[in-house]
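Next up is one chain by itself, shown in structure tokens, the form predicted on its own.
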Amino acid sequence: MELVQNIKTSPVITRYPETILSRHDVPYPSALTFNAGIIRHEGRYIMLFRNDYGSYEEQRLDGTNIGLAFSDDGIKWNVEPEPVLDGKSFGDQFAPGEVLRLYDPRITPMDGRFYVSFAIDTRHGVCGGFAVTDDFHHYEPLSIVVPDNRNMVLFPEKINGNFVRLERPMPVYSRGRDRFDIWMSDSPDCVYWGKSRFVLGVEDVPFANDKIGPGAPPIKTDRGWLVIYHAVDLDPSRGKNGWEPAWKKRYTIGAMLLDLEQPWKIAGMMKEPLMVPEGYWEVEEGMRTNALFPCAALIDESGKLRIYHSAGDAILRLATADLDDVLDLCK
């Protein structure tokens, strides 16, 4: 398929103005506060983030771990005096000193309980995995898988009595170079997953040519599974942008329907994007321009679509929009 040019956002979108999550509004260490899972739980707003610690000033990252937050408005935040979780305290559980980061957290609630999905990187590859909390400070790892697959999300309900994730694994020995694609698999508690299916391939989407991945956990909707994800595609003309000697790849925001009783099959979904970076933070700042990466959406109290997202690899920003405007773009 022939990669769509001129792309550009959607018209259904609006940017908030303001930056939701800086490293700034953090009260210890910080550099980067990005790719965080954020919901609306009984009128306030939670949100765990992705927090890189080091200097922004002088390009340099020493560590991750994972903030949380709270809001009334889903928009002004108050960030909890000390970080949450690490590395460390998930991998013990499974195999001490193997795990060196956690990271880009993902929240769904279900049955009461808050299970959260992150990144993983281990000395031997990268990973993803869930715990589960009752109260945001305390998690019991549930699971981790083996190398390599990541951008896991979990649906808010269970389909058929099984989990049911979206993931993202990474072929590359298989597939020659940068193909990734989306897949499903499920699970009757959370540890044993299984019956994976293939869901949505890079050479589906117009506006990829590099490689596509869940962003955000699915919203059940009477039209199916609105999924909003990434897709990347990659201009080797493309020079220095941001920290790195050399960034050619481009992040971009999708948004597709599944069957809600058969989510592996694809119902509808766009075929130009909904977001493009854009603006001064997604395209010139941050620590890799052109990156926009949507990581929570939800459906706030005025029935608006929220889609937070981050861009630059670098802060929090939000985008909302007509719930059915989006769906209707998904045909």
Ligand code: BMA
Second form
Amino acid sequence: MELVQNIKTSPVITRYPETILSRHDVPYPSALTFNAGIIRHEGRYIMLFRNDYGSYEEQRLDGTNIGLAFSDDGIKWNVEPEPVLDGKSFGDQFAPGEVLRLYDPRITPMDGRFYVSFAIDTRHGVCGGFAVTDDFHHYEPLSIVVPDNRNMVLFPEKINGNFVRLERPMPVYSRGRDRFDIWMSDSPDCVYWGKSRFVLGVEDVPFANDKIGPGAPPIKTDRGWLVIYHAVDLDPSRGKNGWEPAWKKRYTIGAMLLDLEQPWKIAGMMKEPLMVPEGYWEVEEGMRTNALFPCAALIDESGKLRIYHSAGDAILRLATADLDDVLDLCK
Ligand code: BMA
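Shown: the form predicted on its own; wanted: the form predicted together with the named molecule:
Zooming out: every chain and molecule, the one shown earlier first.
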């Protein structure tokens, strides 16, 4: 295995200095607030976040639910008084008790409704699934895939008449542990999915030697669909991190462009990472340090690209860039 060395955050990125969301902002039990889907809709920001509860100080997790928060500027958030989903059930594809938890939500507004994807741990494997909501309090489950597959993100409009998702299956039997790539499927109704295609392989990403996966729902630009994804590199010499005795992986953030009409075709990609864990909140603190995980990217009211990402699987942070600077790097 070739080690990934000497990578750093792209100079086009500016980190927002404050934490966007932490356990201290949540009015119910909370230890880790991370991996949040965020959209800007009709002048306000809406967030669904993963809330792992237990005790941060005692390094103990008791469960996971999904929280809801609103904001005028995407910086200062008001968290609703109760979580909106507890993840103990999801539709009728699994019998009661077989769904263990929902996590890592991503939001895509489309045709006046809000589609939300989740990773879903079940007694029979890890699945990805979709639900749709009109008010963020009531969710209609639409579909769950066969395991193991997750990191599903929905494009913000239908392409050639169909819903399109990026996804990350985990082909352990044929590819080996963690040789995981980005795929795509489409659907007439967000329930029945097919026409799956390979999109980007871990071998295609110079700063990954382990696995990759979709991060945020794609953003439409005149040069293609901008996809912010996560990329993982392994280094056996890495030792102790956050709560674990040893952790060999590093989660970085990459950017690529997909063709507008044939989105399974790569229209450009950064050969260098967009972001690499650096500084106290990304390297020193957290439950699992050295892990940046983006679940939301959007264009804000000033035209800037915002990437909301977790740090240390513990808190939510924000990075910004000029959209054109990122597109220029996607060669
Ligand atoms: C992935 C998922 C994410 C997590 C990330 C970094 O495999 O489990 O939920 O944020 O690892 O630990």
